[in-house]
Amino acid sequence: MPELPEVETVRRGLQRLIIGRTIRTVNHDWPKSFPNADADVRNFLIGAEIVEVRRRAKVLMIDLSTEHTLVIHLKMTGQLVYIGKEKFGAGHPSDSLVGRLPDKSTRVIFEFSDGSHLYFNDQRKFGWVRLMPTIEVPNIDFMQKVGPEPLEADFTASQFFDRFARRKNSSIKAALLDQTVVAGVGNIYADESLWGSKIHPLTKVSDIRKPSFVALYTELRAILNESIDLGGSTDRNYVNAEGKKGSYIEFARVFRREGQPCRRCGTEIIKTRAAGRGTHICPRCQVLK
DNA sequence: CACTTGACCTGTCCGC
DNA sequence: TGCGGACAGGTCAAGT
């Protein structure tokens, strides 16, 4: 559920909240969330400080001040929390994380040196977090075959249609949603771009004109843009650094929308499926030929 | 190599 | 009300 501009949103507000913070404790609950952590927590870890957030594709990366990087991917429910000392003040609004983590869900516990803390909560425990040497992190198998970001200003329309030549034969759909081809782009923006640009999701790639790509790359751009600018989009569990919501999702065109008029022509949006993924499409816009 | 399917997990919802 | 099964969706391993 994190795509790009979900990650990018967590990326922004964690290189607000905890830049120059040290790290006093790290606890995890589950193995698998923090594969590596008995062996690296004590050298690496503690005592570290935090230098910088970036982020590549749906993944986070968090550089320490011991020459390694906390790596961490979010996965399907994964969510990344700062809580200031202010943790036990009173008054907070309903809607807010302060003051209810940790929880069953929280996998890792960063304590910083000033009492504040990051809560990485996974309810399903597909995320995890690893720690490695922030030389290593471009070795990473991911890293090596993971595509071009989307958003980059030098990322053309014709290297957009570029990448899509190693999938001919698969639907476009399954195409978007595979992260050598273009990274950052999960079931949400793939949804909404291609009703954006009119193109039926299981629209073989070969059959797929370079003027319809050029127009799937507008699309694309424009709602990864309009998502970050709206704080990502909160389908389930989504939540910002600050364990808030995003609000993308009131603006969607056909995700979680079936049943619901399409917003160009009125005809009803209908839930189908595609790269084995639930599927949303106007069935009137967007035609399989 | 290209492509598809199943596994990893938990919580929620739907039908009986 | 309880219970089984489908479903949610990012990535990788294993399959064709």
Second form
Amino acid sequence: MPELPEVETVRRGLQRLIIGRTIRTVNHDWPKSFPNADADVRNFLIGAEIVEVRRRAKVLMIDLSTEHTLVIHLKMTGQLVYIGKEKFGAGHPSDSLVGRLPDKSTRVIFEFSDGSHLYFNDQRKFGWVRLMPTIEVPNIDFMQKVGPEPLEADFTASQFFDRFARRKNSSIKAALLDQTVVAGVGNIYADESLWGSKIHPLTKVSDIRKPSFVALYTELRAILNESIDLGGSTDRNYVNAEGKKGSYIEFARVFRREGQPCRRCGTEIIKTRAAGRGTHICPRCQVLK
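Starting from the form predicted in complex with the DNA above, please write out the structure of the form predicted on its own.
What comes next is one chain alone, with no partners or other molecules.
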């Protein structure tokens, strides 16, 4: 599952390449990948111009001139591949990123008026592209429940602290992974931010004092921004908007570094379990009190 930096990297690539393009045709081969009524496609998608590409948590939104939006979730194996004067691929790094398209994984094909194409490929068929009125997007159940964006300029450390009150009896890692608390954080950046703030992942939320939450807030924002700058992680399923693997994992301080020395104290990094996920910690820097 992509995390915030990977999806933001995809958004930036699409924003650069498809804004202003007009959709001439759309075809799909799997109803669950494109669950839209034919009449809506004819009236609100065909002939529409792309005006904006947005992201909310791990979901992409392509706004159209018809006051409708394509809401896209890549899930585990989704790809977006643009082929025009330039070519880029974003998503699961299979041969479909570089091979001839469409192929057996292609679910949806958007053809633009200039002859360029945007392909939505998805081997496992869990992803989807939904067309809906832009005004209704905030009313999607997910949008109603998802927490604030951790990188928003007006999202303060005090607000971050207050968000975790709803999970006071949970472990801090479980709370970090809860998308209703804060949006977009997954396993990689939970481990990294907890290491950076010297908090053990199994620490109960109610046992963490506010100064430690401020440190966690600072670390989380710093690593998310760093990962975006580096094009996202090199985790199994995601590449950046130019089809190149992101490079954050190469610079990770704790994630997937089990057996290696902690970059802060030299103690061997171990892998354990927390919140049902493989979890990387330094047993000396992150002590469960």
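Note that the structure is predicted; figures quoted are calculated from it, not measured. Numbering follows the first chain given and starts at 1. Note that the rigid core is defined as the largest set of C-alphas that superpose within 1.5 Å between two forms.
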- Query: Just checking, between these two forms and with the core aligned, does F213 shift 2 Å or more at the CA?
  - Reply: no
- Message: Quick check on R24: with the core superposed, does its CA move 2 angstroms or more between these two forms?
- Response: yes
